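So this first bit is one chain, no partners, the form predicted alone, shown in structure tokens.
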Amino acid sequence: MAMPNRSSATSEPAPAPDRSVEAFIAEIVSDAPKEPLVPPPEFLAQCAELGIAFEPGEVEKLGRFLALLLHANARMNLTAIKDPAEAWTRHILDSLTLMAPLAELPAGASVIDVGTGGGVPGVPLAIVRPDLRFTLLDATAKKTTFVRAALDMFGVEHSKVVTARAEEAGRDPEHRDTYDAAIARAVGPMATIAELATPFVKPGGVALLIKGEKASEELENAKAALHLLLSHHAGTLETPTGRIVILEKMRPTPKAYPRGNGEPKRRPLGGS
């Protein structure tokens, strides 16, 4: 399924971090426990109920990165989530289950991790999945230059960050339709996440939206949004952590969308 990694994540040429940004994560990442997290028995055994087998060393991978994360954590707002066994599984394991969904994409394929803070669920996944492309998107300088961080320390292969807001980056032609699939999670309600997401995923593509035990009701209050944007809903996944949605693009996002900053979650479209 997962293939072993080989080389350093590249970045997209962007804004440079003040240099004090980047000391104060090199700083972080220098201090950072060198032994990784051991998952709890329960978690493998979820994996495994879901399909999911890991080729040599990604079990050791993903708890490093939850170590540097839960460290990190301690000097920079990136998870309201202090204890290991319980990151394990609203982190790691919840970022594991779209790997059904993403199951059928084939390698080299692209996905783009909407609003991605500390990394989650983008890490876990290139660490797992390194045959696929991944960009990793978030407005905060400071967590881009941490996952940065974290993914040139596990060798991610074909993945870059990008440090901009959605709404710009959505109408940003190198980005805008170009994807064969958006994820994202605790963006925001459905219509938001919606109207941030499917732009940047070309007509045919998908977005994969981890959403709570609500995910009904949100979808009945985007009907209005998903009309607009162009795209239906294609199915929802339950998984152990909640519900995955699929949002299927089915033509070029309208020129209207996204709207401006801060727009899609002050007025969410359809007033939902």
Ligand code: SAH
Contents of the next structure:
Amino acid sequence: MAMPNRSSATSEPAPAPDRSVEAFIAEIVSDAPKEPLVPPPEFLAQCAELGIAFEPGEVEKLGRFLALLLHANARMNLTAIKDPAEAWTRHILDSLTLMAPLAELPAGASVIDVGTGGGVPGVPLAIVRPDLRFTLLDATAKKTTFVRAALDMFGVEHSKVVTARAEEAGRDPEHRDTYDAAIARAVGPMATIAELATPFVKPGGVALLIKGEKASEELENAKAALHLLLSHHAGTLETPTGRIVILEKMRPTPKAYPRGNGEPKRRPLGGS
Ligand code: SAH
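Starting from the form predicted alone shown above, please give the structure in the form predicted in complex with the named molecule.
Complete assembly follows, chain above in first position.
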């Protein structure tokens, strides 16, 4: 519509909350299967090997989350994995490999999942560690709206969902240098995710990154980045599904980091 722009000084009105995203997700959730997926026997065996003992109802909640994730995936792009048995391993078990390093955190400790996507690894962990305070962050509103709906469904009370780019939230005093741990999977190569995740962590806290076979090669390439981020490699855990790289943040993140939107990915710190 052609309207004369009478006052160029007038600021833009704040955008209205996006009802269409809310409605889209509400519809997906309302016609999701009511029955939880049942884990294959090898899943329970592998959890037992990891020393994970479930409380009553937790496996059912994990199965309901997985059913919801796979159901939603038919309408929006959340995961490439469609086979339920594979999803138990690649989503749930892979998330739960973080239980061991998170075991050191006391009740009430705070954990941020940077780039949670459809809620992995944050949602399964929030289900089995309801004593921790999880913040699940993603830049895409459709994904965070889905994750919010999933958490509401399981009555996970102490968890928050934040829609923001990590570059921006990582500069916000509400989030910067405040979390006991940051966790992440599949958000980028080591230097990129280190720059996005470590700003959230308290000095003395850790970033726990789910990685694959190339973990040590990635670490080698990220040496300069870790140095700039005042963090160091505190260890790597071998897990049934891959590796967990543990970074420890020694001091507050220097003011220069994280850089502007897209920079950590476009030009990973330390060159390469
Ligand atoms: N962790 C999930 C999703 C991985 S896909 C899993 O393992 O399945 C990467 C996700 O990170 C996407 O959902 C994308 O929106 C989000 N992401 C990528 N860069 C980001 C940034 N700079 N800030 C916030 N979220 C980001």
